[in-house]
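In the form predicted together with the named molecule, a lone chain appears below as structure tokens.
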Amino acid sequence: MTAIAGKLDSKILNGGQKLAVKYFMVAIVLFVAQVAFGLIAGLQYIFPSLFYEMLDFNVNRMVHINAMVVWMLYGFIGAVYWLVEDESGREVVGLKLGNIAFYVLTAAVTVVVIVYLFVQTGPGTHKTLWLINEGREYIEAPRWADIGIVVVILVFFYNISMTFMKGRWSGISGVLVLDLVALAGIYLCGMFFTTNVSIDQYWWWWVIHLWVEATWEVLVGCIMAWGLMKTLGARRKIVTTWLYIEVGLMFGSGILGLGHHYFWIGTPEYWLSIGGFFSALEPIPLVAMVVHAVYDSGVHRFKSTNHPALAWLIAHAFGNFFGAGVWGFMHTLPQINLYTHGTQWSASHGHLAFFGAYATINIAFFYLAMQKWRGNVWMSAGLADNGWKWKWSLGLLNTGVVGMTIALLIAGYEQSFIERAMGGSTWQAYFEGQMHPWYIQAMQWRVVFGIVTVLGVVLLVWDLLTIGRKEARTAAVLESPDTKESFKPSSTGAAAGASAG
């Protein structure tokens, strides 16, 4: 298991990790596609004739958000494969099948995107639904692909649960496997057809809301717990206890918090109270998580084996808190959501929450993977070139997304005020809201910060490809925080027995 530091070497990776890096690579490609199409969609707000009738806004928007959901899922699957052997103490079960599933899924995603881009729309018949587009925001994939996705996820689930079953269970893996059952099961709710749009939306939100505000949140909780043990040397018992608390709070508030999407879609009135009450409690676990992250980083004095990964994990804690907690709470009570519903306000929250909660933690894992893949190289303080690339991409990406979020917030505020509250949501007020100077300027600023975001992504990709390339030192070994020993590079080459970056 010894490797030459600085060189890409797959032999140092365990079986699950070899598969994980494939998932990570596709994830990064899709991340690039996401921001590229987002930028085009953003430009179309300012130049409506751009690519008109060639690549219309609805198509770009669809590719933008579908690419996002898919790259994040790829990242999560990769992260789970990355940690499964280490966590279970044995080789991953069904690796061959897992590899086939990866190629099938990637081929399916490619076909779906090609159809999105070149076929775009259909006549709206059942055939359209099966072959082109299912028409449910974020999960627009046609039904044939839906079924393929379900099969691939079943393979993934089989591999992971069997590996733990034959190996060793832990608190983290127990929560992880149960959560995967829920995550996959919920996807089925977005697959059937109904002519009643209220019923359609009712179930569609099960997928979207119960993913991002319950099952994904718990999944990243598991990944984060493992990540904190790896980057900071946090104790298993502590992170596991935290995980249980988080899961309790998250499911306790998030499941019925679903009601905040049932205010105005034709569902019964009691959802106003249920949705308002429970979603108002959703920020509490997010507050707890920030405190936990700060507490743990403080206890370990920010010493870590992988600085970029730790920085992105901290960005995750704060991004989740602000994007979901603060931005979510601001519009979650029906008394105010009546006006903000479906305005740029929602887009402001959507950008900060998805980026802050889920892009960040995936990026952290990309760094963990690169570290190990390069032969378990040093990634603590004092990187080559002072680590300018990772620092600048971190800065640019966060500035870009926060900038877009603020621009959209201003637009959303203006819209809910002028169009909704003053104009009474009439058709005319709808246009008045969008012709207001604040709105127009906000759309321009969104593109400015969108470009900053894209630059951040470009730099990120460059950094991931090059970080650690000329590094001769091997990864730092974390001392237990209790022993208060000094922090130094390991002298024994690639840390023997360690299976993660």
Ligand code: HEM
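Starting from the form predicted together with the named molecule shown above, please give the structure in the form predicted alone.
All you get below is the one chain by itself.
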């Protein structure tokens, strides 16, 4: 079928991509909800009576965090469905089941959010654990929703693994399928109850670290590898090599690095040295993958098929490195963590890490999806509307998140100094720290940069709805590294995709 550049046409999408678009749409809605609730939570730090007994801070923060986790998961699932038919060379197996799973998951998320907002009072019992809230930070979802998440991931695993089994295998597909097993399996660690707080925290950290920070990290590596081949024409052997190194470091350092969460929950002292040493190595291969791919792109004279997507892929590599790596390691060593644990220093690391490691890669795939959905429209240099919206949204979002990160870091430093080092972790020191001018000013600046972030999200949504609409050209044809032909837009004919390299 011949596609018309600039026109939304779902007929040119394959089955997996049509399902991916549904996941992307819900992801964007949840992303908007996340930043909105986050801004309100930031304002409540300065104005504690804001929405008192209407939208209390504890509920607001819970929705903010869980919306973040769920929209990123939606984005990852959508990205994999987007690439699976192209990578496997065949249609998605069990696509109808995959669509059912999408609607079930979306209905469950809607119900859980409503329960979060309106049913959060009264005593905690075994009944509320199953129906209302499990009470575990980041994974507060009631037990029935936990089971639903695992079922949806198992359906997802079936769709992807069977598609590759009946199609062609590659290094990317092999790593991806193995990672999906862990994606479903590790989440089970947070689905049982124990009265021992140390044991409960032990298994809780397996979900928070090895589910969110390990299986997601490998999943992102697979998505990143495919995205670099499509946007930059990166050679498969380069991205696959770094993907294998990522997996090796994940097994060699990720599981041991989990120990940096064990310092203060009653585990043996040897975790102080093991956890402190190994926890900073994980993001390195993803940065190396991008740097190597960009260096290798000299054979294309640094041309790409999708400038916004490539820009967000690069933002991902360095956001992941600084947010998860540098900012994480800044307070991971036990000698430092003794003073920083549980302060805004942790929130500073969390904001930059989740945005840099996960939000950026999802946004890149939103742009890849919009490019093909609009008839494989031209999205390189010289866009019809000059591309100002995606550039400004990129700048505003990164400025906003980095600004919040620095503001929270200052607040965390103040807490570590006054509450911990000087005050000795007493209640009096806690309240002195909360009322200190440094802390108050940092929280005010956090709101200022939160507003910048919200403006970036608004501009991003506007751009995704309009980018390429005025374009009449189809996408550039990215030649393989072995050819010396020029890189030019195609003026007529069917939509042309990027070479896998």
